[in-house]
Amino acid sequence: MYDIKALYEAKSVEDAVRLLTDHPDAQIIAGGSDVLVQIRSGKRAGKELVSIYGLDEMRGVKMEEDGTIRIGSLTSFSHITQDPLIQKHINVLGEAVDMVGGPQIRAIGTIGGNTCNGVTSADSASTLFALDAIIEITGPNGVRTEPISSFYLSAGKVDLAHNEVQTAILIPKKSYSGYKGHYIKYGMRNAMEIATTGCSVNVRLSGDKKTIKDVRIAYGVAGPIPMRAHTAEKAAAGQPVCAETVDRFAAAVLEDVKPRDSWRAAKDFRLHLCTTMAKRALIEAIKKCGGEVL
């Protein structure tokens, strides 16, 4: 069922590391949901695989002394979803991951592959996005880290060399503190579904709730990587919490998303998708923050 050329088992982040540089047409295995599908499909066929999934130490999720949080990479959905540090600080997060295929594939997959694979449908990436999420990637030149937001080059491809892993996903204490934040996914089913379009926003108030401090607003499937609507980010910060900021804010997002007409949704279809889902998105963010939109 499955044409595999070898199977290395890593015993170690830098383990792993030097069997990618050892064999280089070798593929990285973690949870497997992705990459045996593609196999027994044919597109992997005769691959080496190097399975980083027995590396505990990139497992959980963990506060640093700075507040940082810090998700390694192997956690998987579930694991994301009821996680406490999760549900009390970034519960946006795990709604979001929470919507990921069914129960068996959250239980398996992972975030660092959910990422790695560069698609702009994975659930996890508008959220990350609109939490300023920073990769941590390690290689032969040992440990480096970078913005998500440039860590997404392309369509399907990430800003991570052959020999290098993807160790971990850190979200600063800046990203998240004093933010609420609501995640919509749009499919044709209720589960076991690719998105058609995703939105994710993050909010801080001021003091009184009467006031929008700062929003974040992250799109997956809204071009050919997830991607922030800056245009709709400046539109609604400092502005007051109501109506008009809210539909303002909806109707900016259109300066920055590029949909594309596919068999999923037409173009049409998915901006308006895009501005619907800014606008109760918003909302519901404000919501959480103790705010009301009247």
Second form
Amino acid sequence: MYDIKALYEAKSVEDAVRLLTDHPDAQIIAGGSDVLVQIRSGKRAGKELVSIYGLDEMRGVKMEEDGTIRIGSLTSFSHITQDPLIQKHINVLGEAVDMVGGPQIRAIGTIGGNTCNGVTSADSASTLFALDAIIEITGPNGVRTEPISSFYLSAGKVDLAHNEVQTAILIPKKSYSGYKGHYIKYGMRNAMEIATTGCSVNVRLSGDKKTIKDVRIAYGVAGPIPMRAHTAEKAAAGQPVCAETVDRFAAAVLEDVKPRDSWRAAKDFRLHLCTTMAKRALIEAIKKCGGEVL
Amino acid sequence: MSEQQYKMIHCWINGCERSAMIDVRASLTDMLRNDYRLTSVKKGCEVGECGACNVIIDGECFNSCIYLAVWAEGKHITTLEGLMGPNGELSDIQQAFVDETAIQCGFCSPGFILTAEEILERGKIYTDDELRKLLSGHLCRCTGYENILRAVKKTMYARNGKKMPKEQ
Ligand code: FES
Ligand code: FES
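Output the form predicted together with the partner chain next; the form predicted on its own has already been displayed.
Next comes the full complex, and the chain you just saw is listed first.
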């Protein structure tokens, strides 16, 4: 038995918003792989819960008319990885969320939950940053959208009012069309692990595959929230595909990242990881685009 | 808790239609063990780390300890008891666990076997590395995993009508 004060099951998104408005102390619960564990540990014990897990309208991946890929916030990691639209257009996201926890965690964990809990180590977050994802939020006054970079406010805090629900994550066509990406997770073991650092790179090459037209790189656990390394992006954009560019790109990330010491890893080690991962992820992403770093 | 809250939950368990009044605070592990006496569903960590409570819900494996019982409404659930034949016969994968000594204390076995069943149901041949990843949501403190891997691998080849390659 869980120490739950009361459970309210939402029948629709509007119902969830109403329930959250009526119960200002209630905790929203999606897949529960964080919330239930926190109840067990005592951290969120004795609370009222508003469950949105039953809202199938918030599940699944769709392509909208303008080419935007819409991922319902309750879509599980395993369903994202298996989804044909994801595999075809943003395979890097499917690969990244396939590194979360273990198989059963990927079956229950949702991409919405992964982003709403605001932690920097979320395996989906760096890739969503590198894809310039848009967060769709439904509240009492209707729907609003927010770029993922402004959705994350500070460690554990996102731009979501108590009576708002994150309903979808949108990937605009201009973010993925022509790009290929690669995600690297560094952890102490291969499964059931929280990233020491995670790095996601998206790159677009010129037609002859000799020039980097554009590159986006984002990190998890290189700061209190997931972040982009814009200095590195600028250093590589428009540059020839070669080892020198890759090295300059990897060195430039140090201008942007600010990891800290934690019991998981030392700051210096994380800085080393940041440059090494930038290099490896860019080389892999270039390969996936059909280019080669000589 | 001021007032107890119950809900009628209707679902299919090991092929049989069942319903019962469930305390909304119950995990699916609580419901399966306490209300249906399906004690193959083990309580290990109860925080989603060990896989001892693993069950199959609509074809996919979930740790039932971090799954609210109320979410089971309308779902098809399989526990280890569901793999048994009408006279208590073991299924191929259970027999393989016995034959390969993939069981010592047995606490992890129901969870492992159901994940194996989900993998085998896909009818694909996986490499050892892929199998290790697919089985990685379970902890076993006894066997050292190699025998478990071998039992799953052996059954996978047998079900696909292929010969298992010699181990290096
Ligand atoms: S008891 Fe459920 S995962 Fe350990
Ligand atoms: S056989 Fe004892 S835990 Fe696996």
